[in-house]
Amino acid sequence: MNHNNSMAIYWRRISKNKMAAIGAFIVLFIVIIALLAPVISPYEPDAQDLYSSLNGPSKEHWFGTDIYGRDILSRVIWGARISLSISSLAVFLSILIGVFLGAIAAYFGGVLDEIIMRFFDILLSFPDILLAIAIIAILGSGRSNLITAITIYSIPQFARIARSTVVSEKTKEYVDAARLSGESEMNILFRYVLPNSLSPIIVQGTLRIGYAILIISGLGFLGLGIQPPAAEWGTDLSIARTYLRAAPHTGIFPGIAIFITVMGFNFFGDGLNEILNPRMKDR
C-alpha cells in the first residue's frame, strides 16, 4: 500500500469518527490561536486599566475584564500559548526519556529491566497531581520547574507503553532477519523495532498533552504553577474565584478554555488510536 492510499484510508477513518474530527478541529484551532497570539490578541495580556475593573463583556472587551482591568480575551489567548508550550515540551521530553528507557529495558531484559521498571512502579504509586506538587515544592515554582515536574511524572507512562510494544515486536521475524544480516542489537532496536512501536506512543502523547494542560491549570489554581502576572488559565481562575459572585465572567472564560482544550485533545487522541491501530480495517 503506497503513502497516498494510506493517507486516504486515515482520512476516511477520521471522517467516520465525528468525535475525532471535532477533536482534530479543536486542537488545530487552539494551536493556531497560540501561534498567532501576538497578532490576534486585542490587548497586551498584562495591560491594566483599573477604571475598567471587573467590567462585563462588551464591544471593547468581548470576554470582559478582570479585577485589574486586564482584557480576559487577551489573557485567554496568551494562556493557550503558555499552556500548549509547557505541556508540549514536557510531553516531548518525557517521550524521549521514557521511550528510550522502556525500550532498553524490554529489548535487553534481565536485571536492567527489573531495575528500570521497578523504579517506575514506585513513581506510578503516587497520584500524578501529588507527585507534581511534591516536585514543585522541592524545586520551586516557575516555568522550567513546571516542565520538569510534568516530565518526571509522565516518563513512567511512556516507558511502560514502550516496554510492552517492544516486547511484542522483538520476537518477530524481521528482528531475526536483521540480526542474521549482521545488524548490531542497538541498531536493530532503534532502526527497526522502535519505528514499529510508535503508534501507541503517539496516541498516548496526544492524550498526555491534554492531561498536562489540566495539571498545569490545577497547579496554577493552587498557586504552584505559573505565577502572576503571566496569563495562565489556572492562575486566572485562582484570582477570579474571589469575585465569582460579583463578576462570574472572570472565571467562566478561562474555565471554558481549559474544558474545550482538554476535551479536544482527548477526542483527537481517541481518533488517532482508531486510525493508527493496525487491527482496524478499512471498510
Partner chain sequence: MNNYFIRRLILIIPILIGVSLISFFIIHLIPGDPARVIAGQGATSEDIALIREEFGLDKPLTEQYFAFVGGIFSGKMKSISSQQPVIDEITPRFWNTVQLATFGIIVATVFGILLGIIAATHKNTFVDNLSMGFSLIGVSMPIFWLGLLLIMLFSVALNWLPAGGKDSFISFILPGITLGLPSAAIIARMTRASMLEIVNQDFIRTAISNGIPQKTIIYKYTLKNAMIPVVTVVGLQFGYMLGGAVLTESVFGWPGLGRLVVQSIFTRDYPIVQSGILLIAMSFVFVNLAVDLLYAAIDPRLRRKK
Contents of the next structure:
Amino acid sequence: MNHNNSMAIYWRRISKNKMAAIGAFIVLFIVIIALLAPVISPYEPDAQDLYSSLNGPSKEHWFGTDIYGRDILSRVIWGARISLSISSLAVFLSILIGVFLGAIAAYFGGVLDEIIMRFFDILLSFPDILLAIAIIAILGSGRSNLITAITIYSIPQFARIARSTVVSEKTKEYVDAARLSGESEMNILFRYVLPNSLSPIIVQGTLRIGYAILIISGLGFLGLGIQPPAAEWGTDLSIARTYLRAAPHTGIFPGIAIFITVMGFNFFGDGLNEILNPRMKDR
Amino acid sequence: MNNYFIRRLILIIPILIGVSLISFFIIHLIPGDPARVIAGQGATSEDIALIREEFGLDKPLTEQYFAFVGGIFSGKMKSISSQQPVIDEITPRFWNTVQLATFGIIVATVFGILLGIIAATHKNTFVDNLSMGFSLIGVSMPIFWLGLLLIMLFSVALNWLPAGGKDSFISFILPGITLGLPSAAIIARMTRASMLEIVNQDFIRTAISNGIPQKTIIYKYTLKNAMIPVVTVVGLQFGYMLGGAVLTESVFGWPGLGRLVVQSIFTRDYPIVQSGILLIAMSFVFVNLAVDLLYAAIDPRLRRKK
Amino acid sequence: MERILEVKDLKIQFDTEEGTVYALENVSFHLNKGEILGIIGETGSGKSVTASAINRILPVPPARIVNGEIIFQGKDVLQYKREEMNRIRGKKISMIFQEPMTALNPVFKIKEQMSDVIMHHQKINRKKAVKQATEMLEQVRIPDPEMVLDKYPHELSGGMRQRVMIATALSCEADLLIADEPTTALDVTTQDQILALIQDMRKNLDISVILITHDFGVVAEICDTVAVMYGGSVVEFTDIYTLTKKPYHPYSNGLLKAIPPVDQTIEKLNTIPGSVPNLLKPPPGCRFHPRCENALEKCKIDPPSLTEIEENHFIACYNPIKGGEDNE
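What I would like now is the form predicted in complex with its partner chain, since the data block earlier showed the form predicted alone; can you produce it?
Every component of the complex follows; first up is the chain already shown.
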C-alpha cells in the first residue's frame, strides 16, 4: 500500500466516523464556552439575588436561578472552566508522571519494574472513586488537592500503556541500531521507543479527561471537591438535591452540562481509537 | 486447578499488605501533626496529648501498623465519635453496600448482556445503533445525576417509589437501577464486541460449514466463548460498585459503608475512614480473585490437568 | 462418469474499505463422483475463496457473487435458501480447514461438538449421537475414541485435531469433502498420515474430494484431476497425468519447474519471476501476462477464457506452450 493510498483511507475513516466528528464538535464547543466564560456569561456566577431565589427558566435567567438567586446559566458556563481546567491539567500531569514511570520500569526491568508496577497494582485495588476519596481524606478538599487526587488516580493507566509499548519495542532491531550508533539509553527510550505509544496515550488521555470530569463532579457532589461558592457542576447539584421538589430545574442543567461534556470526550476518544487503531479484521 | 488457585492466592498477599499500608498511612500523610488534625480546631494541648497516646502515635511506625491491623479485627480500635469498636460500626454498613451492589450487578448483567446480544445479532442496523447509543449515554452519565433524575421522575413527579432510605425491597429499586445502569452500558458494549469478535473465529466457520443452525451458533457456540471476557467485566464492575456505590448511597441516603466513610471524613473520625477504605479495597481484591477463578471455570484452556 | 459438482464461470468480488477486490473471475471446473480434485495456486490465487463459495460460507457482504453457477448433484447451490443450505452443509458437503488449532471450539468437549453435528442432521438423541461419534473416530483411526471424546481441543495434538475435524465432517455421510489446506499446519509425518486417511475415506465412504493446496507434491500424490489457479482465475484444468507430462499454460509449466526434483542435485531452482497480482487492481487482460514469457499484445487487453483444447484439457491462454513441453 503506498503512502497516498493510506492517507486517503485515513481521511475516509475520519469523514466516515460520525462519532469522532460529533465528539470533536462537542469538546470544541465546551472549550470555547470555558474560554469565553467572562465574556458570554450573562451574570457574575456568584452574584446572589435573594429576591429571585429558585426562579424557573425565564427571559432574564434562561436556566433559572438557584436557592441564592444566582443565575444557573452563568454558573454552568463558569463550571465548564473549572471542570475542563482541573481535568485536563490532572490528566496532563498524570501522563507525564505515568509515562515516565511506566517507561523506565519497562526499559530497565528487574526490581525497579517490580516495585513500580506492584505499587500501581495496589493503587488500582481502590475501586472507582475510592482512591480519590482516600487522597482527599489525607489532603483535605480544595482545588490543588483535587488536582493531586485526580492525577494520582490516573497515573497507573498511563504507566501501563507506556510499559506495554516499551516492553514490546525494546527488543526490536532499531533499538539495537540506535545503541550501536552511540545514542544514550535515555535518548533511545524517549526519542525512539516512547513515540510508539503516542496514539494509545492520546486515546486514553481523551477518555480519561471525560472520566476525570465525572470524578470531579462526584467529589463535588459529596462535598469533597471544589468548595462553594465556586461554580462547580457537582457541587451545585448537591445543593440542588435539597430543592428537587420545589425547583427541579436546579437539578437539571448542571447535570446536562456534565453529561454532554463527558459524552463529548467519550465520543471523541472512541472515534480517535477507531481512526488510529482500526480493527483490520472487522469483516 | 489447584496449582492455579494457590498461585493466584499467593499473588494477592502483597496486594493486601500494600492496601493495608496505604490505609494505615492515611493518618500519617496528613500534613502537620496527625494528633492535632484529629483533635480538630480549638483542641487543648492535653486533648492532643491524649489522642497521641490513644492512637499510639508516639510509638514506632511498625508497632503502630500492627496495632492498626490487629485493632480493627480485635475491636480495640474505636470510632472517635461513637466510641464503639470500628468493626461493629462498619460491618453492618458494609453489608448494606454489598446488598445494594448485588442488586445493582444483577440489573447490570441482565440488561447489559441482553442489550449486547441484541446489538451484536443486529449489527449495523437501527436496533444496534439504538442499543449502542443507549450504552454510550450510560457511560457518560454522572451516576449521582442519574439518581437525582430517577428521584425527580419516580418519587417526586409520579410518587411511585421512595426517594431514599432502606426499608423494604421497594427501597432497592431506584438505587439498584442507578448503580446498575452505567455498568449495564459497559457490559453491553463488551458483550457486543466480544460476540462480534468470536463470530469471526475459525471454529464458528467450522460450525457453519458443518450445518449447525444459526440459533445454536449464536446462543451456544458464540455466546459461551463471548462470555469469557464479559465475566471479567461483570466481576470488575461489581468490585467498582463497592467503591462507586458511595455516590448512589449519598443520593438515596442509603446506609452503606461508602457514605459512612465520607461522613467520617467530615467528622475527622479517622479510624472509621481508614478501616472503611481498607475494607472496601480488600473486598475489591477478593472480588477480583473470585473473577479470575470463575474465569478458569469457564475457559477450559486455563484449567490445569489433574 | 457421474458429475457430482460443476462450477461454471464463477465471478466473485469483495467490497472493502480500500475498494473492490476482484477475487474470482472465470472460474470453471468439475468433479466426477469418487474422484479427488486438487485446486492448486499461490496465496491469493482465489483457491480458498472458491472452496468457501461452494459451501456458501463466504460472508456476504463484503463478498458479492457477480455471476456463475455451482451445480452440486444437479442443483445450483447458489439458489438455496439459508435453511436449505444448513441441511446441505455437514450433511452433503463437508469442509475441513487449515488450522486445526483454531477450527475447533475451545470451550466444548469433542464429544459435544461432534454429537451436535450428528444430532442436527440425523435427528437422533445425544446418546446415540455420541455412539456414532465414537465409531467415526475409530474410522479415522483414533486409538482410544472414548478418551478423545472427553477432551477439550487444546488437550489434543494438531494431527489428532485434524482427524477429529475429518471425523466430524464425514460423520453424516457427506458426498463431497472440501479440504482447505488440511495438512499445511502439520508436520511432515502427520501430513502423510492425513493424506492417506483422506484417500482411505474416499474409498471406504464413497465420497468425492476437493483438496486445496499450494503444494504440488500433495496434488501429485493423491489427486485425480487438477485445477491450477492464478490471480483469481482457473488457468488450466485437466487430469493429473496430463498436467505433469504436458502442461499447456505457461504458469502451470513454471509451477512444475519450480518443484525441486528429489533424485538429482541441481544448480539453481527455477522460479517464476515477478509476484502475484494485487487483486484490488488486477492487470488488464490475462492476469498472468506481466510475468509470462509467452505474452502477446492480445494478452494485455483481453482476458482469455477457459476452453477445451483437447479432450478434458482446459486452458485459458492465447499462446500456450507448443504441443506441451516435455517434462521428463
